[in-house]
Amino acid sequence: MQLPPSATLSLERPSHPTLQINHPAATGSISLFGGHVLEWTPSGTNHPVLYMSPDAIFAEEKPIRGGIPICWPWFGPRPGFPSHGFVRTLLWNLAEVSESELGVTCRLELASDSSTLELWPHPFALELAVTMGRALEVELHMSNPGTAHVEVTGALHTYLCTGAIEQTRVIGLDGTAYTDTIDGNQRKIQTGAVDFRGEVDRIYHSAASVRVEDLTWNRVLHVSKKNSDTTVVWNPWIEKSQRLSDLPDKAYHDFLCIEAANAGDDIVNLGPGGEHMLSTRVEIL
């Protein structure tokens, strides 16, 4: 494939080929392996907008820490199976990549094997469409080739950067039930602002934009979605950073997620020759 001037391909890491993307509105960078948005910042800014895991493990079969991994096709543990779902780990094809003078899109496509279907018992076809340039937009493509119904749950489990989580807060979820993982699955509802104090495991049901307001960087993202009707926000705080072995013990700190999900109720039901599509949106205001 003829790759346009502004994208290169990278095989420092041989078992994570990496296309990188440096254009006049945005560099950034996607990691064949996961389908994985590593990074992304638009030009004409001082801080990334994803975080990274400096800790994160590139090998084979491990999830990478930070960016953009892709949560399918289910979200959260599964006694006995990968946490998350399996394409996380799994090569990628590179399909497309083109350029405007606004930016970068690139096309990666995955489809079920036979290794695919031991973990999983059902035929599948995935697009990823990644668009770099003052925003970044993420959209996951999924379709059923098979005859048989299946359900399915997923996230684009984003990380974004902040100056510090103390300083940092989300707006948008006023009024929203949630459930909170850390206190047992309890159902709750928002009042004000999210902010942080403490872990933060939340399953927002709302299809709502939100916005991140950094007070250290002075920065507010605004982040949208589409075709999804929860919003999953995450930080980690002292004692779980200190149990990941890819985080750093203080990296709490700079980080938080939200992600556009099909979670909890928000069930995916995919006919026969069945179509849905997950995207998320960020963008510095």
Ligand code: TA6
The other form holds:
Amino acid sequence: MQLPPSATLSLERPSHPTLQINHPAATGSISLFGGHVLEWTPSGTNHPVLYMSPDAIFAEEKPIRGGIPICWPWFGPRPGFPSHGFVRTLLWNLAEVSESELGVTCRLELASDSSTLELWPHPFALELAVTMGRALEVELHMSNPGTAHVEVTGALHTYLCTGAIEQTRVIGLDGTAYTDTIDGNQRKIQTGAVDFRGEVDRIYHSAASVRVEDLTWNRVLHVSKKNSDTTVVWNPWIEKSQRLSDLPDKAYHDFLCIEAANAGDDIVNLGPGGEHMLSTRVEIL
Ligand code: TA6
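Switching from the form predicted on its own: structure of the form predicted together with this ligand?
Up next: the whole complex, starting with the chain shown before.
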């Protein structure tokens, strides 16, 4: 494939061919393994925007800890199956890379095959469109080429860097109902900003955009989305950071996840020939 001047394909990790983007508007990288946005840093920014664990494992079968994992065709645990689905541990095809003075757009594709049909008995076609420029835009297009209805959930599981989680808060969810997955899945109402004094793992029933205010780095991130009625907010805090082998013990201090999701009751029903697009957009204000 012919790549534009701002894109190169690195095979430094043979199992994870990685598109390196070096454009005047932004730098970044996307792993074909997992269809996984690894990094994005708009020009003129002092700190990276996406968090990548220093202990992330780049091996087949293992999800990458950081960036934007694609959770599909289900969100969350499923006994006997990989957590968050299986597409984040498959090799995607690079379909097209184009650039303009505003940035670079990459399209990756993944379709069902005999091995996925064994795992999940439904044909599917996915396309991931990633635009890196002053903003980061990620669109997951999903279609059902089969003859049966299929229900899916999923998320763009975005890891965002923070200067200090204790000095970070999420604005835009005040008054929003959420499911607190670390408190018996109780349904609660958010009061004011979301702040972090312990593990947070919540499915907010919201289609709204949010702002992440980082008082340490004096930075505000605007995170918006399309076709999603649930936003997952997660920070593992201390104990879970220690338990996750691909996260440093103190990593909880350095990131939070703001996930554009179709999760919980926000189920996507794809009829025969049906399509759905889930997207997220991150920008520094
Ligand atoms: O972000 C919500 C969540 O479901 C958390 O419960 C936590 O498990 C996180 O995803 C990471 O999941 P992973 O399978 O990538 O370790």
